[in-house]
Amino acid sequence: MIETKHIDFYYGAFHALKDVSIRIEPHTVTAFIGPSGCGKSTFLRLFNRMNDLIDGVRLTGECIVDGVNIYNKSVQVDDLRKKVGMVFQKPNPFPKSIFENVAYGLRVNDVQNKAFITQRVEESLKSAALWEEVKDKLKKSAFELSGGQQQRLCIARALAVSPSILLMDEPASALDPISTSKIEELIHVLKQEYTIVIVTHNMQQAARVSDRTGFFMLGELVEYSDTKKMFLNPEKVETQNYITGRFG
């Protein structure tokens, strides 16, 4: 369960998010759409505190994950990021073997049981629909994989530490149509086990993969509803104009 209550977020003096309240149910796919610079990626990165890495940011309101306001001083960010995995726009494998890319999070968290690590690597690669393609070359460099395979490897790396939430920031924007299709199929499978939140510029993709969609504009959550309703019968004129291509 993810919930935000009256979130306002600032980069210095710039008011990037304005009074955003939302509730995301477990085991669903939620998509955020909107024009560039509207705040959707900033909002996504709140859920694992990635914005903490930027100087001069400020947040008011509550961001609640599994009943805990994750911006309380008592929250350990490292523990939070085990629970909330992240996949970025461009595949970013480490300069390591395929196996060690997936095992990385376990080793960082001081897991030393070799049999357990081997099991988690295999399970994660299977969950990311990559195992059959790489099982005979686990010691080879991750850079030998195609772009689409690298992105699925990054998904496997995120899954290895057993998160409950998976954030995806434009996960297919750098990929070809076939690789994009594989990522979308994977999202459908993964939502059985994970809560998935995705930012996408591709409205057709949002319509295909998500259960609910939020439309952002100028830092405000203009509309948030069932995806079919959003695309077939939006409530707000601004949403209608964006979906039909009249602006943005």
Given for the second form:
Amino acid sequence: MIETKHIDFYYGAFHALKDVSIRIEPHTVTAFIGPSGCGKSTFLRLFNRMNDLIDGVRLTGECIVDGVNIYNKSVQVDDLRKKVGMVFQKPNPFPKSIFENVAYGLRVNDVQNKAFITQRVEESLKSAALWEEVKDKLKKSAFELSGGQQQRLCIARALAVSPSILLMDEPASALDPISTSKIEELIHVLKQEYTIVIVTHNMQQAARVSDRTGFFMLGELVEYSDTKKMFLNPEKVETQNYITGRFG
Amino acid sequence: MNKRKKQRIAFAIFRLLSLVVVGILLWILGFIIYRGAGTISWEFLTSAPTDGMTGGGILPAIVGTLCLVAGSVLFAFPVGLMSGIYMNEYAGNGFVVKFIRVMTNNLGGIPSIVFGLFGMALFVNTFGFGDSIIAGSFTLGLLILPLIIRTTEEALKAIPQSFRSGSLALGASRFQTIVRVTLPMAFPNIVTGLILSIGRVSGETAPILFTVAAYFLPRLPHSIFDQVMALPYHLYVVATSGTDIEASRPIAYGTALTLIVIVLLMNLLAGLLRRYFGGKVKTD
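Could I see the form predicted in complex with its partner chain next, after the form predicted alone?
Time for the whole complex; same chain goes first.
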């Protein structure tokens, strides 16, 4: 479970997130939508502390994952990132073989048992619905795969370290429609085992894949509710304007 | 004049000038080969100079230059690589890094004769190495250090951030990310920097003048504390200050040709290395 309390976030002097509080239940898909620069990706990247990599950022408030404030000094960021996996906007496989891409997370976390690694690679590729397409060419470079396959490989790579939460930052925005629908189907299946948080530009996609939707604008969480309700009967006029295309 | 005509004339000039550059290069090479090829023989490459450097071969100078290349790279490559990694991957963009960067660039701008003088003061005298391979290697190493740091930094900078993010998001440490992802990807370009520095080291005369190079020492070195002859300095000696300059003229051209061939061979080797590593990490 993820919970934030009164998160404020700054890039230097820029106030990127304003008093955002949210609760995300396990085994659900939560989508964040909103216009470019509204803070939805920034908010997503708080959950695995990817924003730590940027200079000059500042955070106040609490971000609690499974009962622990992940910004406590006692939290080791690499342990957190094992638990909270991430898939990025552009497929970013490593210049390694398909097998080594999926095994990477295990190897850097000191897993050495070869049989276990082989087994996890197969399981993860199956979970990412990629196994059938690549099982005969695991030694081939990941760059030989199509964009959509590469993105599913990145999902498999994230799953291999057995996270409980999967963050997806516009995972289909660089893909063609067929690859996109494969990723969306995958999200439906994966939510039985994982808590999924997805940022998307595409409102139809949010409507198709998510249980809950949060609408961000200018760093504020304007509305957060069940996806159906959000798209059929939004409470706020800003939300209404955005999802009907009058703004954004 | 219409725009098509203008374009035709402009491109004609560009083409002509690039051909002139190639022409000059071929001319130099051709000239050296024409004058030097006759001198080159198995004996020339494998024996020591004789008869006041008007006869015999240049083996001690070849060996000396190879020792200096190996020594300086052995010293400068690890140091330069690690500094480059530190500056691009760890240090952020604070005052300290900017200072180091400016200083590194300044170091690169210092005339090589000054390095020679400094090397003599520090390595030869203060450290007491005397005129020796080790003193020369350190001096040449200092000379190419900025180049290696610079190319390492640039090579790492060219790796898209997304690869680092991808690795870190899987729980890898920054060090693991560098060793397993970033550095292998940057390696082909780092090797290019190394090639350039090897070319530089083999050809530099000034830094070795006071630190290692021997005027005439017709034997091979026994340890890193020995003096050696070196190809560029030997070339200078036989061309300008030998015992009989006219008689040693062919030896000068033979030495020049040998030097060029050694540098070309090293470039070739490094190119193969680059292709080998490049093949492993191709990014599409």
